[in-house]
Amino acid sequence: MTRYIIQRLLAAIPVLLGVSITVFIILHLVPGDIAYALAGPNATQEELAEVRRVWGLDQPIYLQYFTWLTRALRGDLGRSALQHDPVFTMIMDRFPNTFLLAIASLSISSIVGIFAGVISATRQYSLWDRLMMLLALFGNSMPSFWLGLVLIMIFALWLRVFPSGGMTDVRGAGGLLDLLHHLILPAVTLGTVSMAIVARLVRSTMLEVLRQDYIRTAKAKGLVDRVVVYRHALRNALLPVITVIGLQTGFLMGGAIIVETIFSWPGLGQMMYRAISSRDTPVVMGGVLLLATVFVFVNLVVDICYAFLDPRIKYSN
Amino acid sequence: MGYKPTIVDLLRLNREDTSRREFLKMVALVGGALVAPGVLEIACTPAQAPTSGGAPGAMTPKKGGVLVYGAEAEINPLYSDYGLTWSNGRVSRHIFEPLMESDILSSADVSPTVGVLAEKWTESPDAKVTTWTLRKGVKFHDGAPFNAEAVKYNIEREFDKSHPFYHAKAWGSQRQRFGFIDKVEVVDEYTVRMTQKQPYVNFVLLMRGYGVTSPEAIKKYGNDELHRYPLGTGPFKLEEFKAGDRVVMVKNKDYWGKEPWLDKIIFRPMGEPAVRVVSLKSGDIDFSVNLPPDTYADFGKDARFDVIQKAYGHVWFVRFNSKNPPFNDRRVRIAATMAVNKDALIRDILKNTGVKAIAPFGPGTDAYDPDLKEIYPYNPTKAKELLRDAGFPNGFETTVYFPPSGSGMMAGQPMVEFIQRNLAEVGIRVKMVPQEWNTYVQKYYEGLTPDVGLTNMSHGTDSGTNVSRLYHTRQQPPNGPNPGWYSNAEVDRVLDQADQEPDFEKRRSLWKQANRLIAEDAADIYVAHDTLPRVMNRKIHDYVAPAQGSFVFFNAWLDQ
Amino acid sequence: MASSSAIIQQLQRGQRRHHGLAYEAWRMLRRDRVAVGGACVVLIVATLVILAPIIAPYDPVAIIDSSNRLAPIGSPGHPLGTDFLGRDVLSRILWGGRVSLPTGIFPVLLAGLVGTSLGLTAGFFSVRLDNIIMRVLDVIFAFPSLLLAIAIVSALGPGLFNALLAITIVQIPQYARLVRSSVLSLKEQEYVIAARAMGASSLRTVLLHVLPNTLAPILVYGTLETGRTVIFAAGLSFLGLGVEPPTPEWGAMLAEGRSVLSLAPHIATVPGLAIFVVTLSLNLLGDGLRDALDPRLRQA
């Protein structure tokens, strides 16, 4: 197992290098003098000179890359052209908020998705099954930016049960309940597509597992249905679900840009949106680099979990 | 209180051809008669809610409470030079104070000039030396004393390259203000003397909007970190700056002036107009500006809200790139102006939250000319003829840069789309390139490239010095905000003359003359003067709407 | 070692099996009423959108009457109302589809083409080539796709072409992976080995024997992906990275409707529904195709 983990970690290194090269290349796709993009449009000659020096823009391109990479590894991603703060600090300030939102929507989508999938699979062709699968189909076809607006319209504007945005009630004392109150709409918006995917996947894998011999055996032995379902079938059906949840993390990171913007959630996505629309290049690229890195690690962890949970995988390969 | 002034009345007040002093006196009289303490002043439009607050003196202000303000754009770092953009200035002005300003706590139609950190100031007859007598007993938020040394340290930082914290970036925006400054001297602890290299009659006017920062903070945090620690002398202190979420300010208990009623003000950046509308209705925020014009009628009917409008010398316009073809041809500029149906735009898109503009400087500004009539009225047929004469029988293609929203941009994108359609009808096909507000402002100072024919902007200060700031040839990029490279020798001559004229009234008539010349030359398409509609929860009392793009909550209090 | 006639027989059987499968799939698909419904809706929408210049009641960018703004659904002359400038929402939806549908379809076709070629190349030829191609694609795959697309568009500058390019790039790895894995398994199939043994050139083998058998999963995946891409492209426009105003596009229309959400919810709702209906229909069709083409994947 340890060897497998080490192997996977080593395999991630070239991918991460590739990710950094890609971000570097994209950075250089910016038309015109890249120093302007990095220093911000209103930079003085002194600032441009400073940016050229710091980023090594007079050096050959591969040296520029190494200069940039060594700085990035030290957590130095440059300064925002607009906010003047170090990009790394800005990212770290907001990362917990996005992390919270991502965890919340992952939890919602996994719990509700698994639950719906199990109900559907155990009551195949029932009204419940059809309803769940119809909802899953709807969820899968719903643009998050529209769903967010619809939820705001219904729950914030008409029913007034949830706030329309923000992370806490600025007047209130804060606290967990307040946070949850603000978290629900954005988390549901962000998690809906994943929820639908998980529900459909759980249903189909459960159905497959339920038809397998050992479940039939368990049934034949007279074990009650519920135990059969949850102890045997669900555990086996969950394995592919873990992979999907890992992949959904990437989806959530992209979706966060849209959802955080709609709900004024002060996370990385909102920061990225603003940086994109104001051409704050260091922030955009720093954000992309960091999120892609996180994504690589999440998938690494998912792979390892998978290997750990599924004895059929030969990880000593 | 039976008489409610309409916006037309208030504008008419401005048109009275009185001298400035008499005019101010009159405003004070009329204002005094109309508005008693404790009553909100409102320039009402017909579709609007009545004033709130009941009979004068019926309510006594209460201490305490938190006011939540929904800002229309992301809140940038709070600089002492808060005059840069209004949306940020409305936040920064709570922290930073200038030596003097157009009174931000006055509801007059032209705010009188008052000393803030300076008690008085005198100018030498040759317009070279200004001596300021500073207020005593003022402390910065970090406890550092405010004195002549502090003023000297701040101003030298802006122009003196040998200053340990010389701030190159600030120089761009300070060029006009400190363009001729020679030296700043401490006469005694509370007297400071500023000397210009040449006579500079507008220097004092330009010192409005220049806030003073604690010199200790500059030394402690340096140019890279200072923006995180805005330490001024104002009635509120920064408690928390959470980018993208909130800026929290608390009452400055050691404030030298009248202690504010409010305990806290929370500024929340809410770039989405829809979110601001919803948040006002749900009570999450108490005050906001620049909502979609269609929502004001709805808010006006809602007993919980007041809609406030006040003209403030603002103009929303589309500037031509008059250096490059095709808009270097005056006929083409006039054609484009005549293609735009301003009346329909103001009536339908703006829902009358603005008044038609016919020249760069309108009511409420020093350069306003009440006798000026619309020079190029809406006439698409004439516009097509002009285009044909100029050699564009089939029109042409060009690009417009614009911010979809931002401070003073009124309805923003819909207005640009409306104008784009108007121009298309006479054959001018415009590609629209939206840009986020803060970038947009920065780009504006870089000037238009030859392929970009149009840029949309707004300005709004009462000062006549703005005429040369925006239209003088020397203000072409990168020196100043003349992004369309506008250059007219006649205008330059008049403006240079104004810059040498020590008599204010004579200066004013020169500005007026320049205003007319620019309008005749069609340097821009002038579209509307904003009345900065604000929606306010009625639990707020004594909010003052000044005739400025900025405003503050120093006097405001809450009755809940 | 089988005789040549046996090999030929086997080859023919392979091909017949292929035809048989396609026929079988078509029959199944036709019987799947839900999938047929989805296909019909997609076709109807596509037809309406193609006919927009003829059937749209107004010019989509014309301000018909600026005093008749934000007219509700069912207003005289404007069945879907008017937007914040008084433009006809129905006309804008129809014309908007001419941008939104192609931005869902073209990146999928292009990414499918490039991805399939790369996958075939990687799977069929040398291991070295395989390694190079797949490592590069792994890197693209390592990015969350919307994030990568945003980075590309924001570097190149907003606009329809750049958005399409970015969407295409981020989708290539999935097709390549899909094709490569089915090539790897097909490579070991008897009829492919036989074809190669008979001296068919590599290219010929790939095009005649391998490609047709990889088409089924690509078709299924591509159909499902088209729905997602419609949303994806609209999302970029929603963020202001797609078409420039005043060109109608569903995502951009939705974004425009945000500011008047409380007064005229239909302006954001109509384009949202359009995106939803098209995506839903494409997903239904994709599900049906999957069931028909790959009985093993069928959702019992």
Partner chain sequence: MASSSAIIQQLQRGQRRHHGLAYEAWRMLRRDRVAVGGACVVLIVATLVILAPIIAPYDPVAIIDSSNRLAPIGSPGHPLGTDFLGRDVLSRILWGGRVSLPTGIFPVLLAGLVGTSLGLTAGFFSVRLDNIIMRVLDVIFAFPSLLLAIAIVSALGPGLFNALLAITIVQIPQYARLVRSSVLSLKEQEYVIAARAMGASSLRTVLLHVLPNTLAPILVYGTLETGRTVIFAAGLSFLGLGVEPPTPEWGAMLAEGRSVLSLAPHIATVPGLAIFVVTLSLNLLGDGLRDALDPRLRQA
Given for the second form:
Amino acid sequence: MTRYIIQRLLAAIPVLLGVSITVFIILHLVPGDIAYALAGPNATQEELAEVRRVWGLDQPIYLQYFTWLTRALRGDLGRSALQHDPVFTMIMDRFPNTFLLAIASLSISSIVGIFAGVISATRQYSLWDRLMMLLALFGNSMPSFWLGLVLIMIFALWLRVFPSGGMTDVRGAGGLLDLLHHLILPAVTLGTVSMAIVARLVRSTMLEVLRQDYIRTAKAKGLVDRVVVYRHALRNALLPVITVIGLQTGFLMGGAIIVETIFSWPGLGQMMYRAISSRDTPVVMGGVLLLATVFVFVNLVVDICYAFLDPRIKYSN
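Switching forms now, from the form predicted in complex with the partner chain to the form predicted alone, please provide the structure.
This part shows the chain on its own.
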């Protein structure tokens, strides 16, 4: 297992390198001059030339990337072109907020999705099954930005049950309960698509597992249905589900950009949106590198979880 983990970590290096190269090139292929975004629309030619010199924009693109990579390997992600703060500090200040939102969304989508999928599989073709799959299809078809606006309109403007944005009360006196109160709407918005995918996948895998011979044997031995379903069938049905949940983690981290912008959630996604809009290259590069690292790490954790769920899976030492 240790050797396998080391090999996966070494394999992640070219992946992260490729991601950084791709993003760096895309940022420089966007029409327009980055110097204008940094210096402002009223800057003179002399000021633009000074900005290009200071930020290294007068160098070839491969030298610009090599300079950024050399600093990144030393732990220096540069400074924000607009706020002039260290990028690493900005990311670390906001990443916990995005991580909290992603974990809450993942918890909602996994728990509700697995429960709905199991109930639908054990009651196939029932009214509950048809209702759950209809809701799953509806949830899978809704864009996050549309669902977020609908939830704000219903629960924040009409019913006034939840706040429309922010992470805590502006008065700062709410504590943990206030944080959870602000977290519900963006977490549900971000996790709805993943919830629908998990529910449909659990249903299909559970239906396949419930038809296996060992399930019929367990029932013939007199085991109650609850034990057969949750202790024997669900464990084997979770293997493909864990793969999807791992992939959805990366999706949730990336999708948080839209949700955080809609709900004014002070996380990494909102920071990335502003950086992309203003062409703040150091912030965009640092944020993308962090998200790619998290995605690679989650995939490694998913592969390790396989060995615990299925004893037949072994990784050579």
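This one's a predicted model, so the numbers in the text were calculated from it and none came from an experiment. In this text, the rigid core denotes the largest set of C-alpha atoms whose superposition between the two forms falls within 1.5 Å. Positions refer to the first chain, counted from 1.
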Inset, instruction - Indicate whether residue 272 shows a C-alpha shift of 2 Å or more between the two forms, with the rigid core used for the fit. - result: no
Legend entry - Yes/no, residue 51 Cα shift of 2 Å or more between the two forms with rigid core fixed: yes
Inset, instruction - For residue 292, decide whether the Cα shift between the two forms is 2 Å or greater, given a superposition on the rigid core. - result: no
